[in-house]
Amino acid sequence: MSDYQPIINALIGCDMAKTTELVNLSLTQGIDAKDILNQGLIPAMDIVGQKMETGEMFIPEVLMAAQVMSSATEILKPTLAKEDSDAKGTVIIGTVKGDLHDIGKNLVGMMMESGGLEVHNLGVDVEPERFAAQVQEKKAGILCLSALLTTTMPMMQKTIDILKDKGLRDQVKVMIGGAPVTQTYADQIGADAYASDAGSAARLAKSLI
């Protein structure tokens, strides 16, 4: 057991209240924030994950964790701010061309953030050319595409064929997801890999670093 055990219980029961008086008690015991950060509160959203795959936690909750997790890393920014980013990789996330929905896809960047990677989320109805753009120039490891509808999913093909188009396709990896998202599609169009789900999404991301 270690000594950072009660901030993941408390994150993990989406405390904000206990969460954030232990995130501060341990500032102002000296506690390094990466440490607070690296092994008490991305555990945790670790396992928020793990438990959303395996249906013990369900969507509210999960979002909750994740604002807990947020106003957590709000407390520690200015200290990690003078220290060296500490970030695992970056990724751009957005929802293709012609699609609106974004709650899915917001909670995957949360929890990819959450578990300590630099997230650019693009928002919806993002044009294949703009994702290419935002991946050359952030230089991104990782790109999510995001799709709620038939329609809109071969804009995943699109984005796909763009990124081949400006000889980028091999510094990123591809992951998609959306609930008419298989991972079928994701073999036929090309992708690195599907998620079916916000927790397992960011755990295959962290794994594709």
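Residue numbers count along the first chain shown, from 1. Here the rigid core means the biggest group of C-alpha atoms that line up within 1.5 Å when the two forms are laid on top of each other. Source: prediction; values computed, not measured. First, how it differs from the form predicted in complex with its partner chain.
Once you line up the core between these two forms, the Cα of residue 192 stays within less than 2 Å of where it was. Relative to the superposed core, residue 201 shifts its CA atom by less than 2 Å between these two forms. Once you line up the core between these two forms, the Cα of residue 149 stays within less than 2 Å of where it was.
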Contents of the next structure:
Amino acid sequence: MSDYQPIINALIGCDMAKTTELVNLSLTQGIDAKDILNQGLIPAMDIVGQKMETGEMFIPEVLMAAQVMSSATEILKPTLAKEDSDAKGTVIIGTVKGDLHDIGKNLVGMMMESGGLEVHNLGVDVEPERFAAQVQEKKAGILCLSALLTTTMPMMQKTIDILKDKGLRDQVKVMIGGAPVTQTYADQIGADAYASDAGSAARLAKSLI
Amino acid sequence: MKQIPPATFKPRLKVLNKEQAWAIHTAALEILEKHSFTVEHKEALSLLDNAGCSVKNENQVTMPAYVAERALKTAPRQIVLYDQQGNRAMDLADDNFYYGTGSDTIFTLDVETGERRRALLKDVANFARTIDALENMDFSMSMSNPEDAPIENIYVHVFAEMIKNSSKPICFIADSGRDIKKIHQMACAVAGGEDALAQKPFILNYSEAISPLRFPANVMEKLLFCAEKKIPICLPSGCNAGGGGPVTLAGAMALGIAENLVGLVIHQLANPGAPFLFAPNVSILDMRTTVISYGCPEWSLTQAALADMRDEIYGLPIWAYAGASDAKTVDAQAGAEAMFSILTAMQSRCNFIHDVGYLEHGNTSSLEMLVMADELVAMARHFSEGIPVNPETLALEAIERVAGGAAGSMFLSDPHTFENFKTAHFMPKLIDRFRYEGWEKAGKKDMQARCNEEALRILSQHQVAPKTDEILREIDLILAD
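Complement to the form predicted alone: the form predicted in complex with its partner chain:
All chains and molecules follow, beginning with the one already shown.
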């Protein structure tokens, strides 16, 4: 038995130096890496998620906590068993062909990563074929498509069509989002889910895995 | 001895002093000298290259300060927009301010049912007609991103709706060099040809670069087209504090101005003297919700600061926003946020002030919000006129008549009151000042309900000056093309 509260507090406090110091200390004390992860870091990130929803923590704090989490996990990785360090699910994310807007999509990617998903961010202006190829190559369970311009929304439909053509549609859940995108549009093009903001996108993705 | 009356001082807001203005401008120039920006358009790249910029790795550009300073000298200091009948309507320069709607909301609050639903083409028509009727609104934007227009030609369709339903100047959106040509054709049809339109432009294009420092091909196509045709254009970026730009307002402004200068330079290199409306858009990314706020005090601050920079440095007319809100309905928050930005934009003398009637941080439009904002602009205008001080307004003769007159003399019945009351006081139309019983008798209607009635009245009664059959035929031909 060990008390993980100091680690939890340090992570929630977005304190990089303190968190990594405590994680290193725990390891030298012979505490199992798996326990540090499952009883310290992951519960802390769950609290961060809750605090974000209630408005007690703001997005820059959540993202800083996610960076602390990621550094702490890096310390644990060499001693973690392979199965313990595996991400829960793989996500491909990108902005569709013709659209160069980056920020919202990147935020969604970061929030998903901090939720324990393995995220491959393909960037902007991504061809439908490239999305499909990456879904196949990474064996992704979730594909996230972003569009800020109304005029590029049809590329979401096109990407779904290509997934169908290549026989990949059944193995991947397609999530869409972006300023002009609505639930109605998601239904219309046969996407699996729509999220209106980064927090709900990350939650939704985890529920789809 | 006759006295010279003192010139009336008009209330005016200042945010930056000279040193602050120059510090932000200098920071913007440093950004362009030290950090490369991405231009994804061959012709634009070669213009920059020939002008003394450095182009590396195909599309990465840095710009020496003198190139930006030169463009600021060739851009005109005044842009005049006409209405669709060729009457002078907007002198965009100096202290002049004009208000109008915004573009591309996904939803609207249905004026009949109050329901929030996807925007349709008929909403574009309704907003244009309402703008046409409202005294304090000067120009139209589409307001809607309609679900029932074909996506690939969406901006051509919304432009046609605005032509058919208004006579006022139009600020339009286009996707690329392809649809802007069609929109230009339509505008030429209305004005009576390309030369007539260039002489008396009634259109202004709004395009956006992507922060940080990215200039996509489709945006460059529009910029070069507008430069060539002398269509006034505004090309800010979405450099919102914490999102597209640094979280602190000065840094976000510096980056946004740097981005705006890149657009200006390409534009002036393509056609020196073509009209360019200056501005970055610097609101904030809300750190709780990640929405870009349309009701925050910061956007009002940055555009007031830009007005100071216009006066101190740029001399070019500027783009701004007001009369919008993050509220979901036309409630107290909507009223408060609308008035805050309307008054401060006017007090800092921003020139082209758009987005009036936005709710839900630009996601939803509302005719009631627009109608209410029209009244708020009138109220702010009255305030901004200040207190005229002259013999007539000092009213010493009226005071003598009442103070020294017969018993029962009062100002209320004095001829001076009769002659001056309509201009001396603001006369509200929708704001309620009845006694309680009067308000109760009229149905206890709140501001939202009164604005709803007024919007419905305008839609059922207002007549827009009709376009000729020939113009309408040409518009339809271009639409069908």
